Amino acid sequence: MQYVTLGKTGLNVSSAGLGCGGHSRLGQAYGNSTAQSIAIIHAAMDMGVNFIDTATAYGTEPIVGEAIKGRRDEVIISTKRTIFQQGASPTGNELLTGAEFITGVEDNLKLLGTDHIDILHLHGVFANQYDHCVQELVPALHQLQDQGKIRFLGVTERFIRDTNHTMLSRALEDDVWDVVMTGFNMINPSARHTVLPKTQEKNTGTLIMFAVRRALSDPDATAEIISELISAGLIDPSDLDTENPFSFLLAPNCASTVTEAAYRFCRHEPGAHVVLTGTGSLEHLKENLEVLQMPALPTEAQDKLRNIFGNVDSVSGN
């Protein structure tokens, strides 16, 4: 396992992080038992993963808490809380007060079975909610820091709706955040221009989500999204094989699968510290972790991806 320093936090973290959300949620979405999901976490840890990312919204915090019993000092725990009141629309203005947020974090600690959270993120913040976060919730985060209940402050974007990183572009103007989580992948590399230069300048820890989603793992979804991008004039159909748009990545001495290429693309992007990967399968976990230790894609493949998708900022790949 390769390790990196997570920006200004100084934390020594595995470059591959275990994501406990996404479509799988440690396999809970597909019928895994709690024991099977715990086995995924234990296997990841045994293979050198020391960064585990979960969230209240995923429902996997209790599983993480059970898995790390007796091994808490082996892992960096990253978790997230939404900023809106229960039952409110994620896009609305029914936002939590600082006091309400602190009460919620006490629940996180109980579910995780720990007395401290290494990185606590405000989860899926929209640009129009950001000022409330700074004015009302950041003081609450600082209070939790002073009490030793959290170590570092993080914020994550809602990439499915904010594909051009409007919120994070604003957040990175402030010297508030120790860590951010951004969407980045082969078909929408726009964070390369709007997020990662700023995180590198500020030495902000950077977590990569959406490295692989349906558009990069399901041929039907790939065809659909490529068609949409061509119709929108965002990619030139003469630049790729529309029937098999990623075939050039499977050339000799490049990658064996599109998924492999997608993870390697993210892993070696300047400014990317931890690439999150999630699964409910032990075999799939091992494959992903092996891929995330592989070298960068050949220069020719990277140049072609840049030429085809370099101007895309309107899709998430989900």
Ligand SMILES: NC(=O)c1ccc[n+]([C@@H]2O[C@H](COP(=O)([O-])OP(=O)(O)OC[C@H]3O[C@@H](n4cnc5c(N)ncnc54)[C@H](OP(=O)(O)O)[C@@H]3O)[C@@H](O)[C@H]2O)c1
Given for the second form:
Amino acid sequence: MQYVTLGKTGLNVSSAGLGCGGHSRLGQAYGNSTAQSIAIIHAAMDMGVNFIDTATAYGTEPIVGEAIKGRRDEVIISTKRTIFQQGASPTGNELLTGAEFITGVEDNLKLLGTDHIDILHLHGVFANQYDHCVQELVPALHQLQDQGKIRFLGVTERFIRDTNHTMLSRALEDDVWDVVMTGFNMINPSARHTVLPKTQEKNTGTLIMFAVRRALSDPDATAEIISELISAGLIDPSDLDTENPFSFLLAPNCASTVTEAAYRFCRHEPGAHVVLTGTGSLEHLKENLEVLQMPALPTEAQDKLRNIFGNVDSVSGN
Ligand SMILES: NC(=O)c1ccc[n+]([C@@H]2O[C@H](COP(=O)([O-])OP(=O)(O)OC[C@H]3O[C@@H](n4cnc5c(N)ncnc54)[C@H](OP(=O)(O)O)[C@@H]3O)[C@@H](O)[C@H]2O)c1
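Complement to the form predicted alone: the form predicted in complex with the named molecule:
Let us now look at the entire complex, which starts with that chain.
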């Protein structure tokens, strides 16, 4: 496993992180037992992964808590809490007070079975909610930090709706965040122009999500998204084989699968510290951890991807 320094946190983290959310939620989304999900976490740890990302909203914190019993010191725990009132719209302005947020964090600690969280993120923040975060929730996070309950402050964007990184562009003007999580992938690499230059300038720890998602792991989803981008005039159909749009990546000197290419694409992007991989399958986990240690894609493949998708910022690949 390769390790990197997570920006200003100074944490030494594996460049591949285990994502416990997404469409799989460690396989909980499609029927894995708790024991099977724990086995995924243990396999990842045994292969050198020391970065685990979860959230209250995923329902996987208790599984992570169970998996790290007796092994807490081996892992960096990144978890998140949503910022809106229960039952309110995630996009709206019915947001938690600092005191309510602090009370909620006790649940994260309990579910994870730990007395401290390494990185606590405000989960899926929209730009219209950002001022409230700074005014009301950041002081609460500092209070939690002073109490030793959290070590570092993070914020994650809602990439499905905020595909051009409006919230993070704003957040990175401030010196508040130790870590951010951004969507970035072969079909929407726009963080390269917005988020990543700023994180590098500020030495902000940077986590990559949506490396693969559906668009780069399911051929039907790939076909759908490519045709959407062509119809919207965002990519030129003459630049790729519309029947098999990523065939150019599957050359002998390039990648064996689109998924492999997708993870390698993210892994070597300047400014990307940890690439999260989400899976409920031991086989996929092993494959993904292996490909995340492989070299960058050949320059010609990277150039072609830049030429085709370089200006796309309106899809997430969800
Ligand atoms: N706003 C936020 O804060 C936010 C939003 C989204 C995600 N996240 C975090 O980011 C993490 C990563 O996102 P993600 O889970 O969507 O990860 P991802 O790695 O981009 O995509 C995972 C999807 O790809 C499939 N997959 C994985 N490896 C595969 C392989 N080798 N071959 C074929 N299919 C494969 C998985 O299904 P299988 O289970 O079948 O492998 C799953 O459906 C999440 O788990 C979560 O921790 C945060």
